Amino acid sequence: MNVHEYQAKQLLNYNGIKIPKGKIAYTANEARQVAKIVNAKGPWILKAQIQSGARNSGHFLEPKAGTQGGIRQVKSLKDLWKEAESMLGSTLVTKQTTPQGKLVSRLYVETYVKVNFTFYAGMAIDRVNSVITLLLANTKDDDINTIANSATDQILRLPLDPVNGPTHAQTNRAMDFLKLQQRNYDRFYAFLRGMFKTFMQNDALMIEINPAGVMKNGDIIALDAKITLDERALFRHPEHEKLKDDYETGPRELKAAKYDFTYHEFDGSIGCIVNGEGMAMAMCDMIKNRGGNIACWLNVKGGVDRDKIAAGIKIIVTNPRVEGIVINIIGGFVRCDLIADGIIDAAAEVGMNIPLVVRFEGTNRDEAKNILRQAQLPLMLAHNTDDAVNKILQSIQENE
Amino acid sequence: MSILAQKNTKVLVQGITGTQASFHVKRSMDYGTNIVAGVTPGKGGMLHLGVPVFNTVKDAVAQTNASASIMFVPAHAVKSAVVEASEAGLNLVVCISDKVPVRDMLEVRNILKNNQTHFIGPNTPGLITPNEARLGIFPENIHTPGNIGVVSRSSTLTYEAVLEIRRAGLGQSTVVGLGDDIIIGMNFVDILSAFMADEQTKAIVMIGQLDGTFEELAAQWYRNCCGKKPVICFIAGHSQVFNTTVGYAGDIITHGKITSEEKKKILSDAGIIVVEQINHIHQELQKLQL
């Protein structure tokens, strides 16, 4: 689960990391009001709050939002109001979003801070070594995008002790690497400790401060921040519930999440219901190899019951792209007979007027097949994944 | 032989009294798995599914000599359940539980570092040695004994791989699901080396994942290993780019963005047979003429 820049900054600031003074605004009038509190005279930075990187080099779809990206510097309150008005309610597209972009519903109004030097600081999980790793890079000559892709030797990687976090020895090494002045030591050490503390305290999976700036007086400040939180740990963080932004998730994704499903949309015409993400991807590959394309997939997980699966089918049916549905279940934890019951319920409620192919294997397969045969629904049973993919592609073609 | 668990492996179940656990443990028993005890704190002394339930793993091991555990405990209890299992000296823990917080798994890995306990999972279908032991939630009716080892990071694709083996007219020695979480216990290299040493296993089917670099490590290991047996590998995800992460840190950790094409090349350069679609596995198996 990702959070917005301003929320990430607040989490970091709670652990002592310095951030520029800023406030959130939902309307242009609000932006003007909070700007006065943030900084009486300006200049200010207006930052579109969407959960994506590369906002500055992005562009808006609507002409009223102008040609600039999602981060704008303004010098007067009048300009601030104008720019805020143009960005709010517009759609920002960046390198990290889909071509459809994301709706900007709130702006972060921040005071402009002058820094002498910037660097990249990240913390993320190294899966192979099962450790949290601190990543640092000097971003004076190249931005992190370039460094990450082509100059990976310009990145310092320090595996962190899971209990103690960054040590003094590691801090010294990092200071040398970034060529920071020795007088900054205490502030830099506190900065790294603050990042680590934020990581552990919030069950984060990734923290990125890019850039971090060193001010004239030696203070280190987070100019931008991204945090990804571990959704598996939400049960011990009720306070994170309010950080969720429903605007960031599509309506069908949101609905699917309520039933504990994962749901993804693409631009094809086939809707897939599978159990397991690997299976979803393998189906995508197979459909694509045969000239088809997937509209969406819904991954039903372990604890699925009759009502949930019916709801899942209904979510897929409401996707206007879907011209045919394939349900491919190999039951381990998931019981095929429950899925069959759900299919019948969904068909009774919404009526099935598009092709439906069902493949069952594993736990209670035969019971499930019998249930569907007895219900006499207009659907095709497939005996393996291969067969299921062929059948759905064929029947969609026939329909055209 | 086979690897990790056989007919005579004594197995206990942590969290045996839960609904899902009861459903699957009953089936494992019917399958012939030697389940000797259950552990649910506070429910010690009762009988469940015909086996005694203990309050602690230590008690269960003292009374029954169990050496392996299937773990069905709720996600938030996994960390302490692992500590218990390792302190009681269990040789193998198979953790079925899903949604275990990553921070907990980092701690689990830290605890197990200096420890003899082999940990598989979490979020795995478990492991099965056909007709001998089912430590997990596999649909057992698709498995037959044979000489193909299976190791996989995806649960459903494991079943699909097993069906492909059946399609080739072959069976499995042992099937191991590693789990598809960010932090896992045993990895490809651990299981591949066990299969290489196992007499029964003649070839291995490996189902990899786009995320992480465990497959690359396996390729590196395979290139230099002794007693090489053929490995057939499938990795899903060439048709779509699943960009679910924000920022650059993930790509930096893996030394650049991972694409399925690059990953497949690394594997095939190491001598591993890579198939483009999961349903091509049976053809490659037939070519081996085992």
Given for the second form:
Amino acid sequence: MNVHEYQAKQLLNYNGIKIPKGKIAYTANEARQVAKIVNAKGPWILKAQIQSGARNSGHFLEPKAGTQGGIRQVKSLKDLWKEAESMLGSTLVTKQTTPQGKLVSRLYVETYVKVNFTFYAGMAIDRVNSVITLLLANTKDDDINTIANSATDQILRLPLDPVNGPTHAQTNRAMDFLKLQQRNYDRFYAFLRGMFKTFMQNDALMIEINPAGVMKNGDIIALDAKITLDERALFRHPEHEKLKDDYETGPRELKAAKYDFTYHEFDGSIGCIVNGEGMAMAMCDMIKNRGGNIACWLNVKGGVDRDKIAAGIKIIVTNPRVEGIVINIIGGFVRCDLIADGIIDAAAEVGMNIPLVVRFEGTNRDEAKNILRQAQLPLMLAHNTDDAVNKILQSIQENE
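Mind giving me the form predicted on its own, seeing as the form predicted together with its partner chain was just shown?
Since only the chain itself is given, any partners or molecules it might have are not part of what comes next.
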């Protein structure tokens, strides 16, 4: 579950991380009023509150919003009202949204803070090595996306002890990597500890502070923040329910959540149904490396029945971008024959007039294949993931 920037900052601030003074606003008049509270004289930063990164470099679909992105600096209350009026109710498109973008329904009005140095700080679960990893990078010359794509050696990765968090030795190594002055040690150590406490206390999957800034007096401040919480741990955090924003969630994603599925949309043409996020990411990479692009993927997880599977397939089919579907299931907790039954039920209800490729492996694989063969549906069975990717790409190309 993603939360808005202002909510992420509140969680971080609770654990001692400094943040600029700011307040949320839903109208231009309210933005002007809270600006006086935040900083009577200005300047201010207006930030569109959509759950997406790269807001500053994004663009609005509506001409009234102008050519600037979703983060704007203003120096007068008159300009602040004007910019707020143009941004609210407009649709912001970023590198991390679909081309349809997201509607801006609220703004974060924040005091402008001048810093001497900026860096990226993140924490995420490394599922390969089963650790929480601290990630740091100097963002003076390039943003973190550029660094991650073309200069990965400029990112420091430190595995953290899940009980004790960042050590003093790791803090010193991080300071050397970022070229921070030794006089900042105590504040930097407290900053890392605050991130770790926030991560653990909230059952987070990922925290990004991008950028973090070092002020003239040596204080370290979170200028922007993003947190992803583990929805499966919400039963331990009833206070997180109020952080949910259904307006940020598309109708297909909301419907998928009702069945305990995970659904994500992109700007490609291939729909994927898998069991496991690792498989989803692998499929995305394989398809992209061979010239295709994902329109969406649905992770069906475990504990499903044929009705839920049929509902999942219908969610994929109703995405207008989808020109072909690939189903890649490695049966463990998920029985392959239930997936097959769900495919038949979905086909009977909505029809299957686009290419469909199915790959089964694991529990009841052979039974599942026989069920689909006997149903005589217009689909193709694949031997493995590689074969499934090749067949769906070829089928879509032939249909063009």
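Keep in mind that what you see is a predicted model, and the values were worked out from it rather than measured. Residue numbers count along the first chain shown, from 1. In this text, rigid core is short for the largest set of C-alphas that superpose within 1.5 Å between two forms.
Relative to the superposed core, residue 320 undergoes a C-alpha shift of no less than 2 Å between these two forms. Core-superposed comparison between these two forms: the Cα of residue 27 travels less than 2 Å. In the core-superposed comparison between these two forms, residue 268 has its Cα shifted by at least 2 Å.
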